[in-house]
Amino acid sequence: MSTKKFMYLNRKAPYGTVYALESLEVVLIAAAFEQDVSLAFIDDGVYQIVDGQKTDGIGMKNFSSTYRALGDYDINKLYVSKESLDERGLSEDDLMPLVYEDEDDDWAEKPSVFVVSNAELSKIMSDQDVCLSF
């Protein structure tokens, strides 16, 4: 079985719809089947990995801590649209410090989040076998 490159495009805010949680579940399933998985956070999807989320006031379970486990599933390519961050008054400093342990570099922790321009993201997307939008 050949490994295919799957990119999951996260465009929706984390709460208020099922899209963010469904995407996260599908990503973890794909990784369990040893697919090459990456994620892109575009538009309101950038809010999915904002650090310090609190959901008490909306009565929904906060699932944002699950993103911290992605590195354990060899999911270490998370691309964030710089333009989407800028449009929402956010910066890379507002995002969760998501990392993975690089087994080829003596298990050194390395960042999983890459802030890229939309032009760069477009190039990355064109290199994928499958892109799924949530």
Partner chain sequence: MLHTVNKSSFERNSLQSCVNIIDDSSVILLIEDGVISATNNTQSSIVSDLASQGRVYALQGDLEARGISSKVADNIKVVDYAGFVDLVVEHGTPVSWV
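Bear in mind that the values here come from a model prediction, so they are computed numbers and not experimental data. Residue numbers count along the first chain shown, from 1. C-alpha atoms forming the largest set that superposes within 1.5 Å between two forms make up the rigid core. First, how it differs from the form predicted in complex with its partner chain.
Here residue 59 counts as shifted, since its C-alpha moves by at least 2 Å between the two forms after the core is aligned.
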Contents of the next structure:
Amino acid sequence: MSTKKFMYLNRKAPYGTVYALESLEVVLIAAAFEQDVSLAFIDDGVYQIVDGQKTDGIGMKNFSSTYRALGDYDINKLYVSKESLDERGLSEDDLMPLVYEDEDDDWAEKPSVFVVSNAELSKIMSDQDVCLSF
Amino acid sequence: MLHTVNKSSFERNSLQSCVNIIDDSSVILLIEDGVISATNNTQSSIVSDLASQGRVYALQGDLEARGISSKVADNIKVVDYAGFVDLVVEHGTPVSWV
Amino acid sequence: MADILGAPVDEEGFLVNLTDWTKDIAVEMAKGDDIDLSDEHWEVIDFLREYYEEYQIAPAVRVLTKAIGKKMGKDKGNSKYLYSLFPYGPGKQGCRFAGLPKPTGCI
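Since the one above is the form predicted on its own, can you give the form predicted in complex with its partner chain too?
Starting with the chain above, the whole complex follows.
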């Protein structure tokens, strides 16, 4: 099976709607097919990977810790729109410091989160075989 | 009157519609994704006037879930579920702007 | 609904409530599959529970194999070894004994 480039586009805040969790589940399932997977967080989707989420007060499962497992699934390209962060008064420091261990580099920890401009993101998107939006 | 808004202002215009219509005695409680409008961002101006009059509330659990409880804009009052109940007692059954 | 030692399980034998899990339940589930749980089984079950605690998901087999290999050495981090412990699949059977949901994407 030839490898294709898949991008999952995340546009919704977590918890208020089911899109974020659904996307994450699809990403984990698709990871089994060993494709070249990347994630993009734009608009309110950037809230999905904001650090310090605590869901005790709303009685829902806190699935933010699952994003930290993505590295184990060889998903290590998470692109975040700089403009979307700026509009929301957020910066890279507000995001979870997600990393992956590079098997080819003696398991060195490397960052998985890349804050990019919309122009850069659009270039990355046009390079994909498949883009799925949630 | 009490109005609840559960949509992000970046996604829908529910909050703007609500602000456009409500009278001077009304208050707004931001819940679920609506709490995004309680933080300092480019949509904050929608409620800043009302907030300065002490008429905008945001639900604590929903702020915490999204990791944004430290980013609440000035003058917005953070309440827990008991506070939500108090608002209902004071202002009556809420109108939900979905 | 079926149950194991009073804890409800779904049609595939997975615990309905994750908090119901006890070691006795794991032993009982294994007995139903004709398996006597050894230290080697427990090592994997404990690992699965720790993984779930940290990441809120049951790992896919590929991820589990890699992670076990990293933690316990190459002689254990391979599917032959893990399938010898859990013949119905380290993901599916292992997670069931560990009281976790079926791994995401596992059929």
